[in-house]
Each structure stands twice: as C-alpha cells, then as structure tokens.
Amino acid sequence: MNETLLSISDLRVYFHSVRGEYKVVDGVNLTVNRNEILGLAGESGCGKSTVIEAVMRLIRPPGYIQAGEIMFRPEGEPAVDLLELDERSLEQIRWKYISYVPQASMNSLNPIMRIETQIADVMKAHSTLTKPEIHERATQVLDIVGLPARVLDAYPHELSGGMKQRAIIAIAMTLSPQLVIADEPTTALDVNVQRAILEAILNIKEETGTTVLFVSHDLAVHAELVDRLAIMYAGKIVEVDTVYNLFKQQTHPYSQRLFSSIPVLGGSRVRQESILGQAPDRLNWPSGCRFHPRCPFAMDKCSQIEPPLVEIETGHHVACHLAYDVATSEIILPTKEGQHEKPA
C-alpha cells in the first residue's frame, strides 16, 4: 500500500463579493502519496489552482477557506495540519518541506537580480548554509533541471522562456523539498520546451524521490508525466486513477466527454466531441450531480442526491451515480455509451 504524504479532506475555499459567495473549491477530497507524481486536470475554473492555493496556505481576501483538513505526513516527522498552523509554522514548512512553482512563474523572477542571487535567497531563509554551500548547491540544482552553471551569473532577461521556466523549478529545488507543487508550469511554452520542463520534473523524481503534484488542463501533457490522475469539475473531483487506466477507460461521464476532446492522429476520420452547455456557476451550483446538466445519461436521481466518490476499484474513485448506486450500494460500471455493465 502506497503510504500517504498529503491528504485533503472536505476542502472547500470561498470568495466574497457584492453578488454573493462564490463556491470555487466546494468539498474537495483528494490524497497525494509519497514518491508519486499525482495529476490535477480539468477545464479552466474548475478550481484546480484554488486547490495547491489552499494547500500552500496563499488564498488572500476576498477569499477564505471555508472549511477542510489538509493533513501533511512529513518523513520522520509528525502530521500536520496545513490549515491550523499560525504563519511562523507555515515559514518551517515552506520551501523545506513544500515548494511551489506558480502559474506563469517564468514572470515570478526578479528582472535585475542574477539568478544564483534569487536562488540564494531561499536558502538564507530556510536554512542555515554557509556561502559556499549555497553557491555549490545552486550548481546543483541548476544540473537537475538540465541548466549549466554559467545560467547563476545571468539575468532573468538573457535567459529564454523554457531557461526561466527551468530556474524557477531549480528555485523549488534547492532545499531538497518533500513535496513539490507545480501549477501549470508548462503553459504558453513550445513543444520542444515543454519535454524540456517535463524531463526536468521527471529527473528530480528520479533522482531526490521528490513527490510533485502536478496542476495542469492539457492531458497529453498528463499522460507523459504523471503516475495517477485526478479529474476536476465544478469544483468537486470526480474521478481518480492511475493515468494508464483512465487514458484506456473513462467512468464519470465528464471525464468520457473531456478525454474524448482530445484529437487523435491516424486511423479513421470522427468528428470530435465537446461537452455540450456550459459549466454552472460558482454562485448557484446545481442541486445533486453538478454535471447532471450537460450530462447525456443524467437520471432523475442525478438533479436530486449529490453522488459521493467512492473507491469502486482498488484505487479507482468515481463521484457518479452510474458507476455507483447510492440507494443499494451497488456497484456499476458505465460504458460510453451510457449502458450499464455489473462487472464480473
């Protein structure tokens, strides 16, 4: 059994404004495991970034964590809670336990600081090397992520998009982190870039046993990368499981219309499917199944019982009532094409 190193429980993060609350993050459960790359997908709004936000104790006013229990299991250390931690805590946990690369973070660099100043600068606050240790350490991590070490003299502006992508992972980096968080972090990059930036995730795997909680909506890029996925609608996740499996069979309805988006080359020609009308809003989720609307196989239990996730196979989790049938606790599994099949 893989051992837990982050778990979320009942996560659900709010936002004031003058027309009510918005719901982004509306009872999140979700777990990470240690030495895995977890990912994190689903269309735009969905809430994914609010989610490592959260984590990452970053949600500012008018947002608010409403509710919820992140539990974080250190090696060799006691859990904790991410959430009841004052901020004193949380600077003993940052960066030495959690890292985190922000979305668009090649524009987080500071434009007139070398690099090897901006990598300094986390390690003189969450550590206690001397300054060669650092500058050797910066070499190091600078390696990892696939940069020379003459990349330490330079600015932020001499440096390409996938170079300042890279630096920011190595910033991550440098005081050996537990758990990294990415979000987003191969966004608005060319393709030659982005299997730059995903051999780099994939070597700190590799060679630290870094567990990376990977944040992103492109699933080709899910399937080159991550051990087991996490499919995200409305603010709610709705499928989880290895990244093998789902790219082979899809359960929840929305995750068959989202896998089915993707284009294929080669074979016959098929018109491509889209998720027919448009994702509820934040303020006024639909009542039971928050798909139920543009769901094809929609039930009127569906607009009536909010389905639970719920584990149907070993590691295979599925908030939907065609997979499982609250009423009798029967299990069933769904094809595509909305028939149902109890499995052997």
Ligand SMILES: Nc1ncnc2c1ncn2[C@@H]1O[C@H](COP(=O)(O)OP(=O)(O)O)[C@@H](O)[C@H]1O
Second form
Amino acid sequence: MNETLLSISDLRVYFHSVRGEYKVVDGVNLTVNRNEILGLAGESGCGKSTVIEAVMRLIRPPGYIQAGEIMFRPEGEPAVDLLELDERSLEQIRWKYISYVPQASMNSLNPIMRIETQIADVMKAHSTLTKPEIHERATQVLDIVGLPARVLDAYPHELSGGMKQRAIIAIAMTLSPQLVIADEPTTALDVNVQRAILEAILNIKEETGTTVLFVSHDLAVHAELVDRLAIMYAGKIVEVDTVYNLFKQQTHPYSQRLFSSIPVLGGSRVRQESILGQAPDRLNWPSGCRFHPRCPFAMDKCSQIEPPLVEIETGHHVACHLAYDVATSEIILPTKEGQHEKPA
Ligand SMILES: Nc1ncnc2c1ncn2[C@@H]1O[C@H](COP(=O)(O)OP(=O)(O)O)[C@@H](O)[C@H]1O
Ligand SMILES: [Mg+2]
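Moving on from the form predicted alone, please list the structure of the form predicted together with the named molecule.
Let us now look at the entire complex, which starts with that chain.
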C-alpha cells in the first residue's frame, strides 16, 4: 500500500511585484500516497491553491516556479517530474491522469449546454470512445457522485448548487484519472449540501480507488473525509499526520491554535482567519520559524533557525524546534498532555 503517487519537494512559487518577490509558496514538501484522501488545510492565504496550481502547472506571470520537483508516479508508467514537462505532455496528463476541480468552479459549467454534452466534450477531446460508450460512461460518473441519470439532460440552471458541484466532480472523473485534486469544493455551500459532496468524494475513493488531494480551510470537513492531513502555514507545511491523530493531539503550536478555533457544531461559523489575526507579510517573512512572532512557546532559536520538517514518529511530520533539536538531531516527543519534553 502506502506507495507514493505524488511527491512535492522543496516547491517554491514566487510572484514578482514592484515591491519585491512575494514568496507565496516557499519550500513545500508533501507526498500523496496511492488510494488515500490527503487533506491540505491552513488559514486562507497560506498558499494552498498556489501549491495546487503549481502541480497543475497553471502558475501564470507575474507568478513563477522558483524551485522544486513534483514527481508523479502513475501506475504502470514511468515517473515524471511535472515541472519538467512541455505543454504537449502536460495536456496528456491533465484529465487523463490528474484531474482538477478548481476553487469556485461550481459556476464554470457552460450555461447553454446540457450536462451530457459537457461530459462528452471532455471524452471526445481525450479519448476515442463511441457515442454509446460516452453515454454509458457519463451515466456511470454521475452515479459515482450520487446524481441520477436524468441529470444528463439537464442544463446547469436546472440544478441546485450542490448538484452543480457534483456534476463538476463527475466531469473530473470521466477519464478515470489516478489523482483528483479538489480545491475547496465544499466552501460556500450549506452543511447538508457539503455532506453530499463529501459522500461523493468518499464514494469515488471507495468505488474507483482514485487518490484524492482535497484542499479546504475547514477542519470540520477534513475530519469527515480525509485519511491524512497536512497543515500549511505561511507558504510551508508545518505538520502532517493521520487525521485521527491530528484531531487527538497537535504538536505544532500553529496546529494547536488552528484546531482550537474550530467552531462548535451548531454554533455560528466564525471565520478562522479573524480568530488567528493577520498572517505575516509575504514579502518579508519572519526569520527562523515563520510562526515565532505569534507562538506562545517561542525560544531564542525560533527567530534564528528555520525548523526543518522532520518525521518525529512514524508518519508524523512536524517543523518545530519543540519537536526536534537541530543542534543534536534529537527528536523530542510531546507528552500525552501535549507538552514537550526530552525523552529519557
Ligand atoms: N499575482 C500575485 N502577486 C502577489 N501575490 C499573489 C498573487 N497571486 C496570489 N497571491 C497571493 O498568494 C497568497 C496565497 O494565495 P492562495 O494560494 O490562493 O492561498 P489559499 O488557497 O491558501 O487561500 C494570497 O495572499 C495571494 O494574495
Ligand atoms: Mg485557495
């Protein structure tokens, strides 16, 4: 199992401006295993969508990929560095191997085309299927996301917001990609509609074995869906673990703060960024650990040395001086109470 499908190493995406370089993504390391749902979380503006756009090679000027490697290892095919591919090779990878549901794409359906035509267009462009085969596949993909076959004949305006979002996900599934990347597909939808989307994504994983990279700023949504969760802060990954472990205990002080701001079920939905305050300046990140100015546990070295992302327990990666002593290479495991102390 645990075979890596996608591995992102030291990815840096910068944006030119007259004021300088905005280091929006600045040294991201992340792996996605085959057949898992990996969640990417972090407050709005931390760089989640930019990471995804780099994977899809959709960064446009003034943005550019300053450094990094994104290895994609499709089943039965040689591994490729997505950052090295030319436009033609990329066209072959998109949809067929990796498909993408962009943020706020719910209203990107063509308003004057029936859903079946929109699914068929993708298939015609990327495969040689016949008309009846296309119809059969279109019915299948709608079923996978929990939509009835009659939706094929519908125009977008005849569908609810949640149905449109599921139709978009269905279109992403038409060519049986090995990886589906969905960026905030549940954001701005009400809780019941969100549930239908989450069920659709779980069903995709269960029925087709497709790997999913799921982006959301909403931890409550991750709790219901993902297998592992990566927490991003200020252009970097600060902690990764199984969603179960992370909800039980967070080691990075930023993760602790993020989790403590989860709105209570049934309570009013407070935007997380307002609780966490303004994120630091992307033109001028704080030195050392970027979280140190906001960290209640900051030590002298936190402003001087950047903490590396280290696997402190199997599958649990943290970038924090409280968890790893860079001078002695010693791992410092947190206690059950979430306190940090050196092991005996
Ligand atoms: N052209 C640009 N120039 C400067 N900054 C940009 C540009 N495009 C995006 N950004 C900044 O990158 C930051 C991260 O954006 P994004 O990846 O969308 O974050 P997230 O998806 O986590 O909310 C945002 O603060 C945004 O303002
Ligand atoms: Mg985003």
